[in-house]
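One chain comes next, on its own, written out as structure tokens in the form predicted on its own.
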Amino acid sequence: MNKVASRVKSAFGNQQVLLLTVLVVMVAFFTSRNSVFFSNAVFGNILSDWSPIVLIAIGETFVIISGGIDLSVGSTVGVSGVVGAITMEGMTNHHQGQNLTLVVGLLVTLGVGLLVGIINALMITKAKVVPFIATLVTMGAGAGLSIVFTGGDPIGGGPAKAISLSVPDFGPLSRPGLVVVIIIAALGIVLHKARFGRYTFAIGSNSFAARAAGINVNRHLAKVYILSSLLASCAGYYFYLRLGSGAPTSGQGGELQAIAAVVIGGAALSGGVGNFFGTALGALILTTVTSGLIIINVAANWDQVAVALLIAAAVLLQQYRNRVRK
């Protein structure tokens, strides 16, 4: 009996087990209030909302584990998406092929993300600006440029094929959604099995010790911030495919959602602790809450309250686990 109790206690001391339990309870609750929730269409919508959030959240996971923060991811989603949309609109107006237009649009969108990542990296590693301020600067600049480029209006007029790609083909997953799952799985392996991930954890745990161990801390941090911005630009392209247009507000609040998903997933904002599976579950819980509250006819403003409670619970759990370890 004691062994069973010990195993149960150990299981529920695991962050991922707790998150899975919370997710199952949430699905059961929303389904009991409205049976429509437990349907392929609703799950497809939840996964469509989850895909861009988890992209920027996984990038944020690398950053937070390294001991930093990236506030620019939301505005990077917006500015990269609208620049890609403008490019694709121009190519469509010049009667370029749809496949070529989509490929060029993707490359341009990623190029904007790469540029933002390089700017963040240079400010943090060369100018020695603290990550909070450096990414706050690019956050403001990106949000402003999104409005300047678009006048505040969505940019459509691109390939008609774009929005059709977001139709679910693999159960509740669309083709872009399946690509997102593959990207996240690959990055999970990188974070937990590859040298890049080990260096990220080492720097977040103790950057001085990491430097003494021969790790080029500045070079690695530059790669981490570039990766974060590239994933944010992928989210901007995903929004374009889903909506058929690039909107300057696409990533609005994305940085807060990403940080919330990372914290709920069990990462420590002080660095050195994190788990990609936890982040993915944290993002899924956030999107499930949003969809569930809408389906059971709860006012949208309560969504923010629910997210705040989830963050508070995650932080309290993390503090409790730290005390138990000590």
The other form holds:
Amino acid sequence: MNKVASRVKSAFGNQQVLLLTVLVVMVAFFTSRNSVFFSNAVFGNILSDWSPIVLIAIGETFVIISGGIDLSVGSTVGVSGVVGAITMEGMTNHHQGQNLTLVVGLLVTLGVGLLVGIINALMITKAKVVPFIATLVTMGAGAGLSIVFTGGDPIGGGPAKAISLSVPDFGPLSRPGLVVVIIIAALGIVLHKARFGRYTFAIGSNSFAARAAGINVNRHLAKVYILSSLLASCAGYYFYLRLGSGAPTSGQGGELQAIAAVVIGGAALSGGVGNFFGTALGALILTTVTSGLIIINVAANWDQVAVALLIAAAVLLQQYRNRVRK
Amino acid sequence: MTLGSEVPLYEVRNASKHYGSVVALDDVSMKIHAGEVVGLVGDNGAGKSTLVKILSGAHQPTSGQVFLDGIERHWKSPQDALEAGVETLYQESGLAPHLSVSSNVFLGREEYVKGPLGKFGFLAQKKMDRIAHENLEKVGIAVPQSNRSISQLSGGQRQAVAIGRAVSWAKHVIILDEPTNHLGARQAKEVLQIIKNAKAQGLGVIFISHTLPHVLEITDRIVCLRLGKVVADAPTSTFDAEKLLGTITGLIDSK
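Please give the corresponding structure for the form predicted together with its partner chain, as opposed to the form predicted on its own shown earlier.
The next block holds the full complex; its first chain is the one shown before.
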């Protein structure tokens, strides 16, 4: 019995149970204030908001566990979506088929993500620029280029089919939403059950030890940053499907939401700590707060205050736990 | 014993290492035989760390050669040396505190599940937990639970795991940089016992320490460095505490 209990505890961890409780309490609270909250339509909306955030937050989870930070994910969402949208607009103007256009658009969008990831990886592992600065550079460049490419306006004019893909088909979940769930679940398994995740933890925990154990630390970190940017471009494509256009403002501030989700999920910015369920729930809590406050008619600016309080609570909890452990 | 006549297990010949204009090692040679514990001593800045880095593959010598089992080797990385059976336990902890005991024991040498999932890097965690436990036990360590994280262990337990890992993987040589540092008397004794077991298994052990009583107790031979040069290389039986200290500090000139 005791064994089962400890296994359940180690499988799910304290933090996740707590986050789940917070989530349930939030849903109950918002529902009590306005019963409209408890509906498929609202849950669908929350999941639509959650999908792109959780994508970049999972990438950020790998980065933060490895001991780094990726500030560029938000603007990578924008710039990749914009370049994909321009491509799809051009193909549509040249009367290409919708399916082909969507596939090529996806590949181009992911290509931009790959490129940003490679630039980050080279700066961090070859030029030895600290991750904060390296990704600050790509963050600024990406945000600037999105405006340059578009003049600041969203790029529509792509395949009309795109937006119809984003209707909820699976309960509250749309088809792109389902793909997001599959992607992040697979990455969760990679993080906790496979070598890639193990090395990510090891490097963040003690990169000297990782190197001494024969792990190619630079190559692994390069992969982590490329993964993060690729996921950001997935989010860029997700926004395109949802809005039917690529906007330079998509993903704006996304890096902060992602970092918030990761921290609320129990990760430490010093590296070596973090987990998949925590991040997924952290992102869900953030999007639930945003939707809930709108529905119970609280001014939108309170949203940021609520998020700030959540982060503060998560960090205090972590410090308390560290002290108890010692 | 006719150790001197055999081919040494591990040997560095005429190694020098320059960092810019600084000469950290100057024409250093040392040998180690199977089943032998060699103490490497010297004051801070004598070149011990540099020599350890060359022996472990972390640094390449500016000039000089390294031989394992009589064959010249060129380590390009610690990985090369590890794969050839030369294990190093660094003074800075070589363990990842957030990972479990068995994850640390298997770090860089993970076991994978059978079948296609294993090809994707899926870890056989239970198998690793079990083998890690067995290997540590074999080396002579009172094993903490394999799935506990290193940060939950005491300093002595951590050091035991680190040494146990190195000894259980080493095929030829094990280099221990200050393994008894920061340990209590009883824990230090346990570590020395592990080294004796490693020696009995036929491993060559290089023991780097400032704790001279431990050096005198455990080693068969002592190599002393001063200012980047070997100033003494003699059987431990020819030293006593006073002579050893004098050789290290340079008050006694044995050459």
